[in-house]
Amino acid sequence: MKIALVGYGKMGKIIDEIAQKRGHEVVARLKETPTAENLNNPDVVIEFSLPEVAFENIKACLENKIPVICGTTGWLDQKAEIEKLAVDNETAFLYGSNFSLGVNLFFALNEKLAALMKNVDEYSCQLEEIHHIHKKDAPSGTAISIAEGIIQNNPKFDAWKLEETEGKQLGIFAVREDEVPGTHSVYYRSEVDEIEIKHTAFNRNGFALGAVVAAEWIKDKKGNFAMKDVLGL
């Protein structure tokens, strides 16, 4: 495949390396806004940029009828508009708060546990995410996805918030520490014990590989998708 990379920071460079190892051609490496000219006619765009520019980047690609894999978090208040653009332009869009295979399995486990806990009143729930000090958004997109998975499967909660859980608002502690790639934990605590599920990333390679696998999967598809579609979860 011909792949254009929009956003060329640490993640973009790892994706570049993995894509080439898997036999793909990287035809553009952009730090600027994509256009029909500088994208160089790719089969798919992989977008890992910054929250403040992600919407315009994705919009420009979809308007040129190029499928987009997006891993940028912190802009999701405009996601519905992007999904409409993908349909209107007869192309494809796939957003992932986290492309790691392990994290997507964790999402499924989290939803199952939330459903099991919905009738057990003795336990309170709390989330924690730890990331490197360079991360722009808090809480992380992955933490938001985890919270949404709990809210959808446990009627005790109807929204999430930063810091401690209060009433029906599920709390997320967002910690920024050194060069941590990403650690996410869900705790269920009672007066007598605690149940915890946790995912710890050792490096960014898992995220990058998942993004390339998603790009391979989305070719010739139309519509809006998520990593659970790619992985059949």
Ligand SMILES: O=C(O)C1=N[C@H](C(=O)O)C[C@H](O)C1
The other form holds:
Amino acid sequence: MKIALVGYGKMGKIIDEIAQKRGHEVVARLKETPTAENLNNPDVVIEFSLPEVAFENIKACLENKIPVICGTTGWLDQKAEIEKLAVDNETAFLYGSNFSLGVNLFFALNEKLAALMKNVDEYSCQLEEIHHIHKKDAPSGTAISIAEGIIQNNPKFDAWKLEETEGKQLGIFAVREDEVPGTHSVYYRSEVDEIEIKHTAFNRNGFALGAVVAAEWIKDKKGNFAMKDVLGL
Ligand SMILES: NC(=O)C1=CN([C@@H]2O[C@H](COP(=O)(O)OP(=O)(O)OC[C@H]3O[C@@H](n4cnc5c(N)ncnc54)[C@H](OP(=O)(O)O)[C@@H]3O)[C@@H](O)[C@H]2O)C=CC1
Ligand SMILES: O=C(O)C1=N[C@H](C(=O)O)C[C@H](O)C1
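Mind sharing the form predicted in complex with this ligand? What's above is the form predicted on its own.
Below is the whole assembly, all chains and molecules, this chain first.
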């Protein structure tokens, strides 16, 4: 399969290596807005860039009828517009806040635990995410997905908020530390104990492999998808 990489930083470079190891041809490695010319006729685009350019990048690819796998976080207020463009242009779009198998299993576990907690009043809930100091957005896209999973399964919460909260808000604490690839924890605390579920990425390889697997899966599909469709979760 021919893959164009839009964004060629920490993630783009690892995806390049993994895609080639899996037998794919990388036909473009862009650090600029994609066009019909510089994309070089790929079957799929994998987009890992910056929050402020992701929307324009994805739009340009979809308008050229190229399916897009997007891992860039921090631009989701415009996601509905992108999903409409995918349908209007009869192509495909998949956003994943986190492409690793482990985090997608963690999402499912988090939803089950949130549903269990809906009739238990003894515990308060909080999220924490820890990332490297270069990260542009906070909270992380993964933390937002975890928070949404809790809100959808436990009516005690109706929104998430960074740090201090009130009423039905769920608090997310974002820590920036050294070169940490990505750690996410959900805490339920009572007066007598604490339940913690935690995912720790040791490096970026799991994110990159998941993005390539998603690209293989989406080729020739039309519509809007999520990583749980790819993994059958
Ligand atoms: N969903 C997931 O599983 C994961 C998501 N992410 C997310 O992916 C994104 C990228 O992460 P990461 O690779 O670590 O970030 P980097 O900062 O290392 O890379 C971003 C890249 O985008 C390039 N760039 C700048 N402007 C444009 C443009 N207009 N069009 C295309 N590319 C451009 C930068 O070029 P230059 O260096 O010249 O500025 C750089 O190469 C982030 O939003 C991050 O949160 C990260 C890991 C996993
Ligand atoms: O910026 C990162 O590095 C990461 N970003 C994603 C996020 O915002 O959740 C995924 C992963 O945690 C690494």
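What we label the rigid core is the largest C-alpha set whose atoms superpose within 1.5 Å from one form to the other. Everything numeric here is computed off the predicted structure, so don't read it as measured data. Residues that one form lacks are left out of the comparison. Numbering follows the first chain given and starts at 1.
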Just the runs, please: which groups of three or more residues in a row shift their CA by 2 Å or more between the two forms on the core?
164 to 167
